[in-house]
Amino acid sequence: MQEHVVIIGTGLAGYTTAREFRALAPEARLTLVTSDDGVSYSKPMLSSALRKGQSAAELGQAGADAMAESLQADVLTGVDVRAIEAQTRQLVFDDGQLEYDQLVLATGAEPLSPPFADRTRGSVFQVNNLQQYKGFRDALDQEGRVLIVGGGLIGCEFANDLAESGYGVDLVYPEDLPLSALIPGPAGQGLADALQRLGVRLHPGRTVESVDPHGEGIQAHLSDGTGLRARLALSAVGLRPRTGLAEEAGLEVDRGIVADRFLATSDDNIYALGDCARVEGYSLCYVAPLTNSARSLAKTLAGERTPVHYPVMPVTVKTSCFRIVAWFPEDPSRGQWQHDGSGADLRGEFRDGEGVLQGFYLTGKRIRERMALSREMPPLIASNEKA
């Protein structure tokens, strides 16, 4: 009898996951599960729909019933898994309890609450999925300003979606320069002379304290004493992975349900990727680990242990007004940044005292070099053998 797998989640990693483990086991039991509508959509699509002029029903690729019918899988939806009983190898619902074999934790990350004072009745979105991207786009004007907090890769991305469709921006962020922990001081200049340049203000060096309404919208009050008035505003202060039922069933935790190579937890039948997982000490929230994360998975789940596998994977940061790829040094105190280039062509490399190559950025048309340089970089897990 086959073994019946469920996957909690049907964002990128569920799906993906889905998806590669079908293609090699054609007539296992699979099951979705998930407290949304399980429209698939590829979130890293959100924050530059706008400007591609995309509804967010035009981002939705396919509904519950259409990833169900190609799948060959049951996708439930609207549920709400209250326990993972790992003794028993069950799901508690409140309406009853499905028995897994092999269980797939892909349950991703939430926004961090909004650092500030929120005094408005529904003026201060969070982006973190379709249906809150819906709300966002919903309650935006055709005209007026927007407030981005938060100057790390969300809100840069979305201050330029917003600023190249015709919105005004007020980016506020504590850090001298935007983006800052993905790439150093030139870089981060450049980001920050050409979103100004499309119109964006930028408030480096300060906190949100409050938001307030405002007539028609809102009005912030910075930790400088200055006021910004908006039509509504967008909080992008970072995520929190979603450890609560691996913590509640026992696992390990440590920022991010802790995994092995082979994606594994501290429960042999429970394995974890994506957003939510922390795998041999990496928390990699970009769409290239969990790919490997997911095709991995779907081998090991299939009845062939495979280890992941992660080599350098840079990650693209899709700020039309100033092209980046970067990959941040894993520890900033272990050597130098050498820079070279002008204008938007930049190119910076990361060596440690024995001069081998951790971290780089490229922006313009310094991106081409991207492929040599991640192949000069030693990869961060190595693993060709299979166990």
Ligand SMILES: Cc1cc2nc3c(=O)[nH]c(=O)nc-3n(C[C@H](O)[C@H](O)[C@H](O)COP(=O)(O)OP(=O)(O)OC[C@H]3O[C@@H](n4cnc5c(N)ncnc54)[C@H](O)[C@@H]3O)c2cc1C
Contents of the next structure:
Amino acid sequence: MQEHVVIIGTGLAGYTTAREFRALAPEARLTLVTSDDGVSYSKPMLSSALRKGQSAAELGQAGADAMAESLQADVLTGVDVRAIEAQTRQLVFDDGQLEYDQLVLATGAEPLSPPFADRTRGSVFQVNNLQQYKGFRDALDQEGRVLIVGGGLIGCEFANDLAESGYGVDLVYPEDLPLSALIPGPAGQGLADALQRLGVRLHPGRTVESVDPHGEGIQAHLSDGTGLRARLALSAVGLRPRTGLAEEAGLEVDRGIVADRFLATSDDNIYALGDCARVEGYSLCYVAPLTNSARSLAKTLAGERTPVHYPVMPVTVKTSCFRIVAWFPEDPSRGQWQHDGSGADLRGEFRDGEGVLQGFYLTGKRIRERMALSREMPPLIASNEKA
Ligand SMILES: Cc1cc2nc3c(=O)[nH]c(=O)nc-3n(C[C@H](O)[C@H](O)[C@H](O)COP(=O)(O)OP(=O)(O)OC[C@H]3O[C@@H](n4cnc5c(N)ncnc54)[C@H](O)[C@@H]3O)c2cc1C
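For comparison with the form predicted alone, would you give the structure of this protein in the form predicted in complex with the ligand?
Let us now look at the entire complex, which starts with that chain.
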């Protein structure tokens, strides 16, 4: 009898795995289960869609029915999986159960709650999926300013996108420079300058303590006593892998669902990939790692046990005002940065004590050097062997 493969999640990790698996196993029984509407979309587009004039509806590439048809799979939408009964290989829903032979967890990550007292009614937004993006876009009002809380990748990209689209933006973050988890000082300074040239008001070294309703909008109180008025706020203070289901099922969890290089969890019949997973110690919430993972997992599910290969996959930051490609070193205490270039065209290399390249950043025209630098770096997970 055909094995039943069930995937929880229809984000990029779930659908990419399904597509790759279907190409290898045309006859296999495949079901995807999602608590959302199952619309296929590219999440990275959310933080650059405004300046490209794309609406939330236009970002949806295919609905759940069209995906079910093209994948020759059942796609169950609006279904929250409440529990995994690993012993009997069953998923538990509010109104039923589903048996599986092989289960794939592609449950993503959820935004951290805003770390401030939010006394507004619905004026503080988080954007981590298409529905949330639609709510945010519907609430945007060209007249008012937008307060962005958090100077990481998502905060900076939205600041760029909103400012380029004509909105007034205040960006508040506790660090001295934006994007400091991904790029060191000179590149962070270049980004800060470029965002300011776009008209973004930066508030480094500060946190938002509370947000209250004020007239048609909001008033935020910052840690240095400053008050900021805006139409609405976007909280972009980080993501947490969605691990609750796995934990309750007794799977090993450590800052993500623990998976080995075969994407296998501590249960032989359950796999994990994408934002919810920590693969061989790497929690990489980006598209390239999940694409690599999906390709190798599809082979394993189709009967050819295949380990994942993680080369260095530098992150492209979609700040069009200051283009950046970067890979931050695993351990910034073990080595040194060397910086080169001027203006918008910068290059930085991080080498360890043995002179091995462990991280880099490139901006502007220097981005064309990315392939050479990526190739020079040791892979994160090097494995071509079959089990
Ligand atoms: C604004 C933004 C911009 C980004 N830009 C980039 C970029 O430029 N480059 C890049 O590489 N990465 C970028 N990323 C990160 C990238 O988009 C994510 O790493 C990737 O989309 C994660 O996909 P996923 O399938 O793991 O998770 P998700 O897309 O979060 O999918 C999770 C799925 O699981 C389902 N689910 C969860 N729990 C349950 C349950 N209990 N029952 C049923 N269903 C459940 C959800 O409904 C959903 O379908 C960006 C992220 C954001 C938010």
